[in-house]
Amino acid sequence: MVLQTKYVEVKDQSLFIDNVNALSLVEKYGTPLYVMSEGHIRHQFNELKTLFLDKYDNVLPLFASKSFSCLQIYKIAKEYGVGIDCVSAGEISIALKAGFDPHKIYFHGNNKTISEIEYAIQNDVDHFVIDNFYEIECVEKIALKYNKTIFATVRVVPGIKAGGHGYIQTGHKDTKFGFSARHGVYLDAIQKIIDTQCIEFEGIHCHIGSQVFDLYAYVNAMQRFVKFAYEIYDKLGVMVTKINAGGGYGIAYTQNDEPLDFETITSEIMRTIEEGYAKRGWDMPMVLIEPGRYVVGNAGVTLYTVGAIKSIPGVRTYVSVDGGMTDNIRTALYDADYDGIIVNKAEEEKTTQVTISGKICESADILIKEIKIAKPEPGDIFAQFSTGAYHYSMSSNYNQITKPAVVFTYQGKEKLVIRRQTFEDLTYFDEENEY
């Protein structure tokens, strides 16, 4: 077992969390619950603050707000001075309800609707990371009926396959996002963007994957990025002022992995760019970065409590929790592993290997593959690890079943986030009407 932050420990018998115990937290709130270190996410703002934002001149970090999207997130991010990058309306929405300044707001996705463009604009979102052509006309359309400027970061696509799972791999050339970095399809995208009257082409924008561990990938992806500034200004006379070097940071899920230091990875996104623009006797461009998981992945512990008990001789035990892939789609989604304990056996020796598997009807429905624990029973509480990441945020009512709550621990005390669902709340939207 290793625990990946600080900010969670084993001490007296049982798991703490910001130096509140686990079990009280079970008690108080029920399982299956999220559990979010603050500590945990305050240090990684912290480092985005002191080893970016402060370090550089003309740099803006922004919190990929997919990995986890709520308003106290939103609040704690807009503390820190740093931007957010939404990827939808409604994600638009809950940080302008927590008071986000929407200049800060870069409007991703790969598919914005004409309902989300005006949203957007509507409400002084400015920075779009533009896609694809139609985005182009829409943007354009929507902004002269409300006589806006938009910002326009164009996505490119730089032909390298980097990240985990194939599913978080979307640099190389066939992937939905962005433009082709070949035959100038690129190109093609910023004189169209030139051409407009209310968009003003600023800069590129880059992202690899998901979960990347080589520190070359983040190097080649800014070479490559700054020959396409070269041929930007070559072919189209304008200058790329803006890079956005995207995000995809790993974090440590299992002692197995071995992520990148945060101040390794940007230092040399850093030189790479600053070396590629002194060659040609240019000002640095203002850079942006886009991490998510890196601030809140280790934050996250869901708990659990334990069910029913299969063993099945010289196969395996399946050990069966009250949660799932309603709360944690990612294991049956990208392979992916993790680490976890008992929370009330929390010192005891770990001897039984064990599959941790959910409620959810379906055989695909698995936390955990392997793992050695205490001897398990049921009522036992099960502690996953660095579940901040794309669990939240990912979750669903699948066999309706209900959304856990969401709690927050803090230098020894804890705060009610996101209520559990109800029963109620799962036919709220529900409609008895007569045809």
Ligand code: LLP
Given for the second form:
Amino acid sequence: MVLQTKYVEVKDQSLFIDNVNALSLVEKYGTPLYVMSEGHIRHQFNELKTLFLDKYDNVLPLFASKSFSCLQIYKIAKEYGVGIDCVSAGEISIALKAGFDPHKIYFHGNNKTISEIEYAIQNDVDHFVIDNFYEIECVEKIALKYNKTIFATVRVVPGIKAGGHGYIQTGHKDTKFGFSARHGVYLDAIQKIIDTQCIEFEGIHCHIGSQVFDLYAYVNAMQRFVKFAYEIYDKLGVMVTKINAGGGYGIAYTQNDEPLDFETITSEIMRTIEEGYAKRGWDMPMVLIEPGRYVVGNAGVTLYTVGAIKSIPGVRTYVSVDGGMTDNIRTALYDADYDGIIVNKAEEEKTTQVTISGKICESADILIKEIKIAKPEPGDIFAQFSTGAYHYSMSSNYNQITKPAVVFTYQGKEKLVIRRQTFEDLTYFDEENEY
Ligand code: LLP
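Given the form predicted on its own, corresponding form predicted together with the named molecule:
Following is the full complex, with the preceding chain placed first.
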């Protein structure tokens, strides 16, 4: 079986993540359990560094931390010299707690609240990806109050449809994000920024969508962005000195997925911008990218214990595990596909076609719609692969299910990074007040 990363491998009748036996992790930490291969995460961060940050002048890769946000990930990111994309004051607070340089944090989001803007500015976060007219007013007021200068990239919707599912497409006309390129709306936004005293216009930001496999979508987006840069210069007299090309690089969840190569995407992005700028005799702008899933997606393995098995003759066999849509909402939400194996039968023949379901009180609580596995029995340990991005970060306590622990593995060792929630945690925020 070919797994999506060399850090996760089947050998000696079991599954190993960074050479740590998954069954020993189950014995120590129980299930469900999120396991993250730090080996894979470091490998990916190293690609951002060597194949982008060190390869080109005046670039910065950002890690889109909504894909997996916790203290440990920001600490690792810091080591590679990358910046981060934060989408809430909560994410910023964790990044700062991890010691991240606030000047390398880019604050995104389509409805940053006043208190979030205030929190960011008070804490020296000075790069904002400006999303709407109301935000310009709020940022201006708050920056003036604290006597700070904010550097703005303006999110422009290029009018491109790309991405794995309708819910994760962001580059087309009908989106809540950013300023439309139609009717010159983005030009009005940039003029408004130029007219402020404390927001400095630097450039434009693009994110076409997530789980993208189409190289041409990136090239096309950048061609349009070069045209926007021309237009901004011609109509407003300012140079675009920064282009953020966004993230969205697709990864392989199953063997049907054919991800693009990181170097191919980034070199096409750079080439397209370079050619466009050269036509005007301009120097390259600073270029940013911001992948999230690409860094952490294939690092994750979720380990579950098999419980009830229900066969409906002629229909399907449900194999229920001790987690579900509370730790993985992606199948229910995006119809996502996954691969997996029974760990304690890792090298047995896959003879049984099943549906992996969870224990949540919802019919949509499916983890894998169709998969062939070794004959399942209660007590087996099932591993679901490629669960590193948007799993822990989108987890919930629905049905008062406690969130699983997160364990990182690296070079044959393991460490607990987030402890399993307890019943105590479930009532931690409950108050017993009188009227
Ligand atoms: N930049 C911006 C502005 C974004 O909105 C996103 C993701 C990224 C970068 C990173 O995208 P990535 O490289 O991770 O694809 N929960 C969904 C994905 C939502 C993505 C939201 N924005 C999923 O599980 O597929």
